[in-house]
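First, one chain by itself in structure tokens, the form predicted alone.
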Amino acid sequence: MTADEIAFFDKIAPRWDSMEIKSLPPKVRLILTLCGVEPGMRVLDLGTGTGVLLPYLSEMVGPDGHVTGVDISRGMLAECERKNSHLGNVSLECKDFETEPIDGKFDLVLLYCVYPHLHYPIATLRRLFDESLAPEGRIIIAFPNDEVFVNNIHADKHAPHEPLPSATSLAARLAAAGFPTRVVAESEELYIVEIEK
């Protein structure tokens, strides 16, 4: 991430959980649990952010499991922290994930609305998945929404490169750079692809 975008997370961040709207817990549940969030499992949260999906799932790991939250913006942390210090069995780090590597084996690594703001996607997937993933250990692409609205959103000089495509051609580009991939989820308001060990 460049600087003026960490600038950019940094000063949205006291705003940012009233700006974000298809977050509401049910539609977090479904996608945690459609993503196969299980108690017991270390899983790694990239790009945390104000830590909107940290309360479900410390709650859906349970006491035997842990939940990193990692993100390079330490405005968006402070407000992460502030919400969700009382969860004991999260942590959070303060990382560039693209090109700084992830102490730990994660059953499931999570990129929750995140997709868009990667520099450098196959090769950080790559990076993930030789590294960070636990055997059989999984990566989820997941959205609450599909792509015409992130792309909306994202119709600016926030995200870095090309619109988001959709989740079939998503998986189907994933594939082709050798990951096996499968589409979990594909509607106007689920996003959700999976990356397996």
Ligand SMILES: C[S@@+](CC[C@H](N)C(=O)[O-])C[C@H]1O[C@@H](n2cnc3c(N)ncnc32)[C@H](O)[C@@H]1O
Contents of the next structure:
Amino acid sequence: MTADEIAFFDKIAPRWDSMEIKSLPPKVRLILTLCGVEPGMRVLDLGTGTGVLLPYLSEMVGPDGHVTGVDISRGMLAECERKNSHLGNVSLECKDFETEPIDGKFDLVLLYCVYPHLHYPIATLRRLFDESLAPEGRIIIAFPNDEVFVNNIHADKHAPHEPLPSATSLAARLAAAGFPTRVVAESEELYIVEIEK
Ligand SMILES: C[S@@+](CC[C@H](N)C(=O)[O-])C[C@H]1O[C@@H](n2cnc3c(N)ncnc32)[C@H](O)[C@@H]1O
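Return the form predicted in complex with the ligand of this protein as a structure block, the form predicted alone having already been given.
In what comes next, the whole complex appears, and the chain from above leads the way.
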């Protein structure tokens, strides 16, 4: 991420959770269930932000699993740490996951509300696929809404690099790039695309 992009998230961090209208508990649980989160899994939550997924992931993977949250914004991570430091099976790392290596292998790599912020989406997914996935691991690109909602948010604010395509279009693009891809859910309220090792 650029310094300007990091500064944007640092500044908005204290207000982030109060602006959240889509990642409500039943929706988050449904998405994580559709993503196949199970006890004992090692999950990597890239762009964890203030950690909206972490309490749910922590509970769902249980004491035998582990969740690693990664974000480059210290402001977002400070909020995340404040809310989630009591979760014993969660650890946080401050790094740019597009340019810095990530230690370990994961059963599930989540990009939740993060994909439009990637500078090098295909190269980043390739590296995650090759280096961070355990055998039979999966990468999930998910949103609690459709691409129209995402693109409206970005229209007058912090612009992403290009509009988010529909889940079907993104899956086709990723398949053309050589990833075994499928659409798990696609509606006004759900957007889940999966890459499987
Ligand atoms: C739109 S927010 C979503 C946060 C969280 N997943 C949620 O749904 O509330 C995007 C987050 O991804 C982080 N991010 C984007 N690109 C990143 C990168 N290359 N490395 C680390 N963090 C990144 C930003 O700092 C920000 O916290």
